[in-house]
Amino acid sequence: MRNRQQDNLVWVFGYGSLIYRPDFAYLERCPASVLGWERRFWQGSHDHRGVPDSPGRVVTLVPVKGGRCDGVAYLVDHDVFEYLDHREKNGYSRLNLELQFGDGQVVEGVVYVADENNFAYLGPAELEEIAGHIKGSSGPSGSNADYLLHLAEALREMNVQDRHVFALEALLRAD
């Protein structure tokens, strides 16, 4: 399928909780990449994992030279869209990146990206805080700290290496 285009089908790229938790109607899932990307809880979230006066940590993608975020990509509908924006509407946009499959095949796909400029960014800390206020933190999807732990063990499942993810897993477990 990823030979053929089609108007209404789009790749969507998924590295946070997109990844163990597709809840949405998709017609095919691949492992696969962003170039020049880096995956990190520097996002904070009102509405899933914290709330809005005690935000929770996710994902973003930042920028870094020679980096690199695998993910999953899902061959979505373009109508799944209307869902997606409203689950990710916590200062997330959409941004039309390459995706690099196993392969080495190479397509456009819409990625969610929260950059330092949404009113949600929480940006870098050292470790050992981000551990800190995700183990503290919980909303209506959950506890912050499942969020970590679902994430880290999905990347495992797929073999990805994510040294950021784990080193706050591991902080998360020491205490």
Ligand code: SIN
Given for the second form:
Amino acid sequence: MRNRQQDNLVWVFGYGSLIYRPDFAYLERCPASVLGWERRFWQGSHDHRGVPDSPGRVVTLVPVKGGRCDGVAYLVDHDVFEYLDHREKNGYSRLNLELQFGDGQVVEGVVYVADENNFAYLGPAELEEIAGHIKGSSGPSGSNADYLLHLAEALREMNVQDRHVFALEALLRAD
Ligand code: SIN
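Coords for the form predicted in complex with this ligand, given the form predicted alone:
Okay, now the whole complex, with that chain kicking things off.
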């Protein structure tokens, strides 16, 4: 039974670094999707993959009619938000969205989304420009290129197709 919020447990959906670096306690981890949203490297990172004077580019979710983002759902104790809110503090807000599991079950879960009104938002750009930006950025958590490459690798391991991420990966590797 996936709906366990009564036990102070909450589902959190990860679609970026939360997929490949889950450095927090969780009780379950399963593939899941959110419908009507897509992953984009449109958010600035001043604290992980860039610095305030030279922010990197990391993913956020953008609403897309008919879109879908595949990622990972974690079942966590509510206390974990103290850590996650700090980790995702650079412009992300918690949204409650429906998470869909592979067996068709749907539960409400928390998703960290950085919308266009946050101070660190960078927005869309040509893929070549985004790839060049990622290539030239790094911050306290490591290089921006590693963020993209780890994410692409994790998505591939899950058999997830993401044209935006894989196109950026190809541009980065070709350079
Ligand atoms: C996420 O992974 O769900 C949020 C974005 C990030 O931390 O990379």
